[in-house]
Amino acid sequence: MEMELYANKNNVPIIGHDASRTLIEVVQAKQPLFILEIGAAIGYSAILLASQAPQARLITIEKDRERAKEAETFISQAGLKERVSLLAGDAGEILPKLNGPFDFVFIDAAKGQYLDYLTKILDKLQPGAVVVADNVLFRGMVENNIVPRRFRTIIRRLKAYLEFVETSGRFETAVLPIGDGLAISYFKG
């Protein structure tokens, strides 16, 4: 509660209600081991996934080093500074030099980057792994066919993650239209 008031004081995007009720499910289904999130923001999404996921590990990595820093302390706070490592800088970057092997991914980070960051880990995903992806649906605008010019980009780029995670073959997939779009992604190996 106290970190969804800093959020929206702050002007911090973090997961909506809606979605977070559906990772913290999709969590405790799979109860992983090694979970890596791309884009911690604030750290409130790493905070709920460890928590609902007691024996695992977390990665997170944030670009933004203020935020990087207000994560730290977020986490800290609450009690999970021994789980959590939080790597600040631009994940692009980060990735390839990550070891895995991860069971679950969390995706929210820059939009247009979703599946540059998907095929940088896709040899470090232990078959069955959960990739979820939060607002690839981003606002109506990929099933829409009018998109403003200044977002033309992201939303090519989000349909070609959705394109490759539909029809790859090495997915099953499911796009939930909750929050802003959720796609849940399990990995045939």
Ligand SMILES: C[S@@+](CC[C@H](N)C(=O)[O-])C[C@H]1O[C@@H](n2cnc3c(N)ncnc32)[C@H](O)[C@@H]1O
Given for the second form:
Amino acid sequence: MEMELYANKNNVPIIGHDASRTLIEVVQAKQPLFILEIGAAIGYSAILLASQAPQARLITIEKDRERAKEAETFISQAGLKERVSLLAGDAGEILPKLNGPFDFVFIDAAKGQYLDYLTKILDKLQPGAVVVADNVLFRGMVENNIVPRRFRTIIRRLKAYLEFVETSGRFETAVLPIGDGLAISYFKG
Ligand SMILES: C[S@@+](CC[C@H](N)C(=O)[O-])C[C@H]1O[C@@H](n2cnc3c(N)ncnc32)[C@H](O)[C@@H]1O
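Since the one above is the form predicted on its own, can you give the form predicted together with this ligand too?
Up next: the whole complex, starting with the chain shown before.
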């Protein structure tokens, strides 16, 4: 609650209520051991994920230094410092340096980079891993033919992400119209 108020007051985008309910159900069912989150903001969803998977270690990445500091504080206050590591910096640069294998990934950073992030971690996913991506329907625009010019690149790239997880043969994917759209992908290997 304190974090929700902080996020609201400081205009920090955190996962919405409905999407977070689904994320919790998926992580509870999966009980992963090694979670990767891309886009920590102030650590709200990292804390949710780590709390619901008590055996898991979690790495989360945040490029905004101020938010990363806040996330460190909230993660510490939640008593999760031992299991949750925050990496401050650009996920595009950090991901190639990580060791997996991850069995749960939550993608919630730059919407135009989802496919790039996924490509960079494909060889670090354990078969059976679950990859959840938030905001994939982007205010309904991904399924709409009329998209304002300033959003065209983001929408094109979100469509490319969805096409990859739906047609590459590497994943089974469900796209749920929950919140701003959640793609839940099961990695076949
Ligand atoms: C929607 S917020 C994340 C919210 C968080 N997952 C939650 O629900 O509590 C997206 C965050 O991704 C960060 N971000 C954007 N591009 C990034 C990148 N390339 N690398 C790391 N973080 C990035 C932004 O600074 C922002 O704080």
